[in-house]
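There is one chain below, alone, in C-alpha cells, taken in the form predicted alone.
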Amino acid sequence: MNNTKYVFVTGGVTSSLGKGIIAASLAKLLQERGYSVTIQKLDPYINIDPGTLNPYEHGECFVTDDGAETDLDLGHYERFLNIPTSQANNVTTGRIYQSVIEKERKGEFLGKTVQVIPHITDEIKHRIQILGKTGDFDIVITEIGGTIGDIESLPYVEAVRQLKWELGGENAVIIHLTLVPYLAAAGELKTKPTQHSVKMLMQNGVAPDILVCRSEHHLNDEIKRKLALFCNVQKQNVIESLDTDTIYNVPNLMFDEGLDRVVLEKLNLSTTRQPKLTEWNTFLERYKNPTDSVEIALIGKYVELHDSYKSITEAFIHAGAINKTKVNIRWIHSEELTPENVEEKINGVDGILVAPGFGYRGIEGKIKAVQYARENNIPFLGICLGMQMVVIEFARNVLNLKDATSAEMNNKTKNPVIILIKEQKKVNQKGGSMRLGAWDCQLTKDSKAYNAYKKEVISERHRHRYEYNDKYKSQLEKAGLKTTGINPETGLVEIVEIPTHPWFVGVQYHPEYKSTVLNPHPLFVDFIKASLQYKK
C-alpha cells in the first residue's frame, strides 16, 4: 500500500507572495526531518510549458536532467532541496488538456462527452499523483500557480477538493498563503483580504488546514485569534511569515514559527526529529558576513527583470559564500553597449558574464563585452550564447574573418562559425523541440574547467539548437581558442578557453541550473575565486 502524504499550497490575495519559497522552506524543514520529500508546481496556463515564453512575461526557463522546460519556481525547488526535479514535477493546463484531447482522439472516452469535470480533474489528480506513486517520497508538496479567484485556477482547486476527501483527513493538508496588509494611515494590520480570500477558497470546497501569513509587521496574539476565528483554522496553525531580507532565512522562520511540526501534526506523522539545518546555516553565515566583495558586469538582453536571470544570480549567491566574498551585480543591457561606451559601461568590474539568450538583438553588444574581457585580461564565463558570442568575437577579431557570426543570425554568411545542429534541420516546432536536458562532457586536463570540476567526465544541461562549427575548430585552435570539453557521444564543442587568458571560459551548456546551497557550482565558485584575484 502507498503510504504518501500530500501537501498542497494555494494563494490568496495577490500573485507573488513567495509560494514557492514557502514550500521549498517546508519540504527542507521535512527533509531535515529526516522524510524523504519532493514538490511540484501546477501553472494554469494554457501553453505546454514556458519555453516558448519571452522571458519579460515569464522570468527564467528552467531546464530539468529530463529536458523538461519548466517554472522557475522548479529552481528554488532544486537549490533547497539539493535533488533534481523532472517532467513530473512540473505540469500546466496546457498539458492537461493535451492529453485529455489525445485520449478522446484514441477513442478512450467513447460514447461520454468529455468535460472539465470528471475528466479534467481527473488528469489532474493523475498528475498530482504521479511522484507519490513511485514510492520514492514520503511527502509530495503540490504548489497551485496562480490566486484563488482566478478563472484558469478553478480546475486545479476542484481537483484538490476532491483529491483531499478521497484521499482522507491524515494524508492531504492544505496550506493557504495569504497576505495580511498594514495600512500605515491606519497605523494597523487589516485582516478582512484574508477572511475574504478564504472564503472564496471556501466557496469552491476547500478549507484551509493551515494559514501563512506575508506581513511587514509583526502578527500579535489577537490579529491570529481574529483570523482563526473567520478562517476557520486553529490559532497555532496561523503562521506568520515576515518579509525578509533574503529567501534562505525563510526556513529558519518557518521553524521558528513551527510550519513543519503543524503539518506533521495533521498529517499524524512523528515530529521526534528536529531539523538541525548545520550546513544551511554555515551557508547562511558565510553569506551574511563575507570578507570580501567583487563586482561582476552580467550582459543579458533581459536585464530589465532580474528573474530572467533567477539561477545566474542564484549560482554567484552559493559561489560568493564558499568565497566568503559579496558578489555585487553590475546589470548591463547588450544592446546600449557600442564600441565608444564599452569601456565606460564595464570599466572597475571584476569579472564579466555573458549571458544566454536567443536572436539576433543585442548581440553586437555581447561580442563587444568579451572582446574587453580577452584583451584586458578580465575574469570571463560566458554561457550557451555567450559561449557562441566568444567564438564570434574570437573568429572576427584574431582569425580576421569580418563576416564570422552564427548562422542563427545570418545564414547567409560565409563564415557561419556557429551552425544549427544537425538534428534540429528537420524540426519546424517551437515548443520542446531544442537539444534539452543533461548531457555528458568529457574535459580535457590541466583546462580551467578540469581544475574547477576536478574530474574527467561531468553531466550538464542544455538548451540550445545552434552549436560550435567544428570546420573552424582548427584554425581557432592554432590562434588560441582551445577546445576543452567535447560531448563523447556526439563530438559536439562543449567548452572553449583561451589558457593564456587569467580565465576565460565559455560552455555551451547551462552550469547554473545546478548549483544548489549545499553543492554552489564548481565553475561559478573558481570564476567568483578567479575575480576576487583579479581585483586583488
Second form
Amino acid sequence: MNNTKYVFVTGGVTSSLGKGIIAASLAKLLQERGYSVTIQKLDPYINIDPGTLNPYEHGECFVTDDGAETDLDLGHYERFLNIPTSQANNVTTGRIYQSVIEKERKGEFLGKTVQVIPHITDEIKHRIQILGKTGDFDIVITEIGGTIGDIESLPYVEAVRQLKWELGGENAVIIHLTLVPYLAAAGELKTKPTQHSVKMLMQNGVAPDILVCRSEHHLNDEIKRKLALFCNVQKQNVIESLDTDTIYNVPNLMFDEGLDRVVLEKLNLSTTRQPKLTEWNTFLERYKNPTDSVEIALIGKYVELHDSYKSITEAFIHAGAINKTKVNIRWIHSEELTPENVEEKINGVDGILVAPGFGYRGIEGKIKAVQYARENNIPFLGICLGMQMVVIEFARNVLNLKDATSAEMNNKTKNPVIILIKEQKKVNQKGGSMRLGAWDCQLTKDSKAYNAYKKEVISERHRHRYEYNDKYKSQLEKAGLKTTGINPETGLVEIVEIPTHPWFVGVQYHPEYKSTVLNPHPLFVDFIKASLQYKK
Ligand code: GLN
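Alongside the form predicted alone that was just displayed, please also present the structure of the form predicted in complex with glutamine.
Below: every chain and molecule of the assembly, starting with the one above.
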C-alpha cells in the first residue's frame, strides 16, 4: 500500500514571492519531524528543460546526479534537505507534451482525439505521482511554477484539482502563496489582491487550504481574519511570511507561524515530534556571527543577474559559515576586464573565482583574471569554463603557445588545448547532449583537492561539452600545471592545480551543485580557508 501524501504549492498575485523557499522550508520542518520528504517543481514553459535557456532569462541551470538540467529551485531543495533530487523532481510543459505526443505516435491512443483534458492532465498527474510511487517518501511537495491566472499554468491547476479529488481530503493539501502589499500612502496592508487570486483559483475548482502571505509588515489579527473569511480558509491557516535578511531564516519563521503543524493536521499526520533544527541553527549561528571576512572576486559574464550563479553564492555562504567568515563577493564582469584595468579591478581581493560559462564573449577577461591570480599567488578556484581558462592561460603565458585556445572559441587554432572529444563530435543537437550529471574522479594523493576531500575517489556533477586536450598534458605538467584528478573510466582530466602556488585549483565539474547547509563543499571550504590565510 502506498500512502504518500501530497502538498501542492501554488503562487498568486506576482512572481518571485519565493515559492521554492517556502516549499523547501516546509520540507525541512517536516523532515526534522521525522518524515521523508521530497520536492518537485512543475514549470509551465515549453522548453524540455532549462538547459537551452539563457541564464539572463531564468538564472542558473541546476544539474542533478542523474544528469537532469533543471530549474534553480532544485538547488534550494537540495541545499535545505541535504538529499539529492533527480529528473523526476523537475517537469516542464515541454516534457509533458513530448511524452504525450510520443505516445500518440506509438499508437497508444489509437482512435482517440488527444486533448489537454484528459491526456495532458493525466500525464501531469502521472508525473506528480512518480516520486510518491517509489515508496521512498511520506510526503511529496509539488511546486507549481508561474502565477495563478497565467494561461499556461491552467492544465496544472486542473491536474491538481483532479488529483486532490482522487486522493481524498486527507491525502492532499493546497497551499497558496500570495502577496499582501503595504500601501505607504494609506498606511495599510491590502488583502484584495489575495482575494482576487484565490477567487481565480476557485474558478478553476481549486480551493486553497492554507494561505502563506508574503508581506513587508506584520499581519495583525484583523487582517488575518479578513483573509480567512474572504478566502474561505481557517484563520489559523493564514500564515504570515515576513521579509527576512536570509532565506535560511525561513524554516524557523515558518515553524513559529505553524505552517508545518497546519499542513500535518490537514493531512491527518502526527504532530507529536517537534522539529529541532539543531544543526541548521548551528549553521545560522555561525553564519550570523562571523569573526572574520574575506572578499572574493567572482569573474563571470552574467554578473548582472546574480541568480545566474546561485549555487556558487550559496556555496560561499555554507563554506563561510563553517569558517566563521563572512564572504563578500566582488562581482566583476569578465567583458570589462582588460590588461590595462585588471590590477585596479581585482586589487585587494583575498581570492578569485572564475565562473562557468559558454561562448567567446568575456573569455579574454577571464584569462586575465587567471593570470593575475597565478602571478600574484592569490587563492584561485576555476569552475568548468573557469578551469578551461586556466589551461589556456597557462599554455599561452607559460608554454608560450600564444594562439592556444578552446575549440569552442576557435576551432581552427593551431593549439586547441581544450577540445571536443570523439563522443561529442557526433552530437548534432544542443539540448541535453553535454557531458552531464555525476562522474567519478580519482584524486592524486597530497594534492590540494585530495587534502580538501580527504578521500581518493569522489563523484561530482558535470555540464559541459569541451574537455582538456590530453595531447598537451605532458608539456603542461612539466611546466607546473599538474593534473590531480581524472575520471577513472575515460581518463578525462577533471582537476588541474599549480602545486607551487598557495592554493590554485581548476575543476572541470561543478562543485557548487553539491554544497548544502549541512554539508558545505570541501573545495569551497578550503578555498575560503586559503583566502583567509592570504588575507592575513
Ligand atoms: N563552455 C564550456 C563547455 O561547454 C564550459 C561549460 C561550463 O562552464 N559549464 O565545455
